[in-house]
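The chain below stands alone and is given as structure tokens, in the form predicted alone.
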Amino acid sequence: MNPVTFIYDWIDRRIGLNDLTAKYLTGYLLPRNINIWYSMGSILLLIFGVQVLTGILLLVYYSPSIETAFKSITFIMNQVPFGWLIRTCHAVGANMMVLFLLIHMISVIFMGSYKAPREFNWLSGFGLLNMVFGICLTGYLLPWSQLSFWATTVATSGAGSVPFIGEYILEFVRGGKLVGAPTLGRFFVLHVIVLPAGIAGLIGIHLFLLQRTGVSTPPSYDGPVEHWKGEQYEYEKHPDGIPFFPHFLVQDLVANCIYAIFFFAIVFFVPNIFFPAEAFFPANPFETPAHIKPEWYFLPNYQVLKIFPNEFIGLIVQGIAMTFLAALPFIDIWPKRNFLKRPLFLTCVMLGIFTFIGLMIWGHFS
């Protein structure tokens, strides 16, 4: 018996490796017509892992104070070996996390995978979306550049428009009336401790729910999930499906490799796409840039606030939109999932996507 077989058998007799392999790898069956959109989740796990790793490496040299934050970022970019690569990967990765999370949620909407009995799956994913927005917003301030300072000032100012309690909310968020050292301290703690822990916890809940409900069948398959009556708990099995290992694992690896090519193409060839000119100057509270805008994923929110004469009305509109999105599984209770057979649903979804993109473009050029 060779050493590898001996070690494997020794471990198997103690923790049952063969049982685990059969349960979660070779014996874990997925729908036979599963498609590339189901790999978005594994790509997001890869992105989150890279963000955690690069974030830890940045923390070795980053100094969270208004006197040293920008200097420490400059030191990382110019003097730390491969510091520029780590920081660029972290900045680009934040944008990729938002982009692929939006793609993942849109694909779930089109495939109807949010429908009963997967309401909790959708709600946990919606919570992850909001936490990712939060971690991107808090991380945006940490370089303490002109861009981060004034973008945070603009992003947080909307809270002050809430009647009666707006000033208190704004002061609580900023730690003072203006963006300053308390804001940086609060955002730092949220960015490196609170939100990563929350995201990791929600990912665990999301994966647990996926295991309990089973992987949803693509809507082109007219299976029993289309007619789930909610009479009792039922795990969606796929007795004629393909095993996770090696079939779908190979597809996941291919999707992750394609993403890595796309990611590193941005990092090495167009890294400044996410670094406007204002990102290379230290924060100056006494010099307001001419045209300061938030990141692309906050541009629709930014533009909505500008459309309405009162910012509070804009916040209400956004709140209604987000509430509708969160409650989608409870609103769309029609059992059919194939969007090609639901013209009204398809029209509403496409209008929502085009509205989001249109507001983004409008916010960029306005």
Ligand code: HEM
Second form
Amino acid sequence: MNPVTFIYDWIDRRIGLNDLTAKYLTGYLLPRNINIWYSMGSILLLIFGVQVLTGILLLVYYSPSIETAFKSITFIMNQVPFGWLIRTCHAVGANMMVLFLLIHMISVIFMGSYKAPREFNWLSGFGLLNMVFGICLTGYLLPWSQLSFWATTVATSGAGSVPFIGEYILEFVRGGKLVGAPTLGRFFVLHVIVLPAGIAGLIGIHLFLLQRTGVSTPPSYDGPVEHWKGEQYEYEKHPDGIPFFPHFLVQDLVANCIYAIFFFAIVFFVPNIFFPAEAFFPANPFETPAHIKPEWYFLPNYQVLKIFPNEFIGLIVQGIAMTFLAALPFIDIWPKRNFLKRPLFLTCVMLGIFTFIGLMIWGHFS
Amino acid sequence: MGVCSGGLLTLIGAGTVYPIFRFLSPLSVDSHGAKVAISLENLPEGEAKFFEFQGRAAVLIKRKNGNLSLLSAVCTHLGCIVKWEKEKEEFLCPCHGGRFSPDGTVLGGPPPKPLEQLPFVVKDGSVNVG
Ligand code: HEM
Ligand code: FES
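Target state, the form predicted in complex with the ligand; input state, the form predicted alone:
To see the whole picture, the full complex is given below, headed by that same chain.
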């Protein structure tokens, strides 16, 4: 017998590999017309994996103190072989994570797959969105550049506008009255261990829930489906579907390759697209740069805070919007899913997206 | 098909592993600290001065009779850093008790070889190494 088959057999007899492949790969049937939007999740897994890998590598040289942080980053960029590559991948990857998270979420909204019985999939996804925003915010401070310092000062200052306890919250978040060494310490711990572990755990839950409910059928599907009826737990089966392996695995890989082309095009041809000039100067607490703006994905929040005369009202408006988003599956309880047949829904979604993008552009030019 | 995808996978694998390997490889040391100059002014007789030379520990001693010697401070047994015993004018390795004379020869203990002598020149009251 050939040695590979022998080893495979040896393991299989003990833990049942064939059983696993049958259940999750060759015998795992998915709807025939699953589209490219269903691959966004696998792209997000790839991005998360790359972030973890490049993050661990950066930690080899990065030194989290206000005296050494900026120097260690400069050292990585200029001295360490391929340091520029690892760091650029990590910085660009963070932006891609947010971008594809938004795309994934919007496609879930359009296909109505947040609806019952997938409320938990949606909620775990919403949790991931918030944690990813958190990991981006904390990671931004770590290079201890002018950009890091002032963007974090602006981003955290909003908390101070909460009545009565705002001052205390602000000091607690920063570890002092101003952004400084204690802020770097706590953001570092959040960024390299607490949030990654939390995100990894929540991804596990997200995928577990997906396994339990079964992948949603695209709204336009006309074949036989065993839909959830609401009386008891039921796995959404697709009796005439196509196995995940090899067909959809290849489809996911193709999507990942297209993503990789897009990603490396940025890394190699416009590596500084996410680095404004302030990113290249070490933090100076006594000199605020002229035009300090948060990253593109925080621009809507930034602009909302500016529109309202009182920052606290701006915070409340954002809180309401986020709560509405989290509660979406409990508000939109109608079973119909095809967005082309739901004019009111379509109008609301488009308005929401345009408002978000509009605020982003406004925030950029204001 | 099999050859193509195998080749492609190898290419992607190599493209990932090579940068990571280089990233983690130790940076070459000879670019910095290739030359060291030690001023003799603040080295009293009978004292030793330990310093780093090309990434390794070295020691300069000025004996009571004024003679200079420059040695690697790395014990030839298992690589501990030797100590200078001022009164006895000899080196003692704290790990397993190896003893060396000021010119590096083994006086006792497990070390198999003498301490390595390093070439130097004296110029303008300082010792130049490398
Ligand atoms: C780290 C971030 C995330 C990762 C790695 C991730 C991963 C995945 C994967 C692999 C799938 C299955 C394939 C697919 O339909 O795309 C999936 C499905 C799903 N995700 Fe996410 N996701 C993330 C964030 C989110 C967010 C922010 C939301 C929305 C708030 C969300 C909501 C959903 C829902 C409702 C499904 C089920 C879709 C269906 O069954 O068709 N996910 N996710
Ligand atoms: S290492 Fe010096 S005596 Fe063993």
